[in-house]
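Just one chain follows, in the form predicted alone, and it is written as structure tokens.
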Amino acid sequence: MIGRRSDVDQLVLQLSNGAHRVVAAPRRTGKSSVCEAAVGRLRAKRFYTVSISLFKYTNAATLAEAIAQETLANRRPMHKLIEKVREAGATVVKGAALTLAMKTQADLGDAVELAIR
């Protein structure tokens, strides 16, 4: 990141201290690159990260699903199970969904509910 290291450093510091930030600038000035680099550094520091492009989702349901998937991806065993279910298809979804639901509740508590379509 030529000339943007201090921007990334500052964003990582602020986010790791719990601050919320809005990154705004004209088009094609490197906002996404700075944010992606900051998220990558936070992920390397073992922070839970969720990175979503709002331009991909057309309604609240698909956005919510993407947020849930990105959040669960922070928990490596669940991420692997989700990928296995996607690869295997509908025949194993019921058993895998039950296993995933039980594992999710054991890890995150009864307040967490996960549905796999």
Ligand SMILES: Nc1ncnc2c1ncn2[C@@H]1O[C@H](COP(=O)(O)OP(=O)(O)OP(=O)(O)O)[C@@H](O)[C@H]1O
Given for the second form:
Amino acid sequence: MIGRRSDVDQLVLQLSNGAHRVVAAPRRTGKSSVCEAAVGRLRAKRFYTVSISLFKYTNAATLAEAIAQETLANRRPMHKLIEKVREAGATVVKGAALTLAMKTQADLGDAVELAIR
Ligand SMILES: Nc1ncnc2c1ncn2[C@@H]1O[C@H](COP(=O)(O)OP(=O)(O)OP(=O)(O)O)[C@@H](O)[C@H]1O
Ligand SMILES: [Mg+2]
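Structure of the form predicted in complex with the ligand (previous: the form predicted alone):
Below, the chain from earlier opens the complete complex, with every other chain and molecule after it.
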């Protein structure tokens, strides 16, 4: 990150204080690199981070799914569970995995419905 330390520092400070930032600059001037570095630093400080490319998702449903998955991926065990279910099908959701799913549902509260298909 040649010459961008203060940009990264500033972004980390602002985001960690709950501010929203939009990074705008001419093409190929290092916007993504600075943002990725800031997100990496926040992640190391145990903030929840979600990185989404709006070029990748073509409708609201896939975007919502990506946001939900990236958010849950901040909880390592939950991320592992999702991967496991995806690979093996719903039959593996029992025992410890089921307890984890129930606990996550409880943590997230009534506003969120956790559906593992
Ligand atoms: N501080 C830096 N010092 C040297 N090289 C850099 C620096 N920041 C970015 N680069 C390099 O410059 C190129 C463009 O960087 P990056 O993709 O971060 O820019 P961007 O502004 O997000 O570009 P785009 O407009 O295409 O989204 C990349 O090859 C990256 O490795
Ligand atoms: Mg970019």
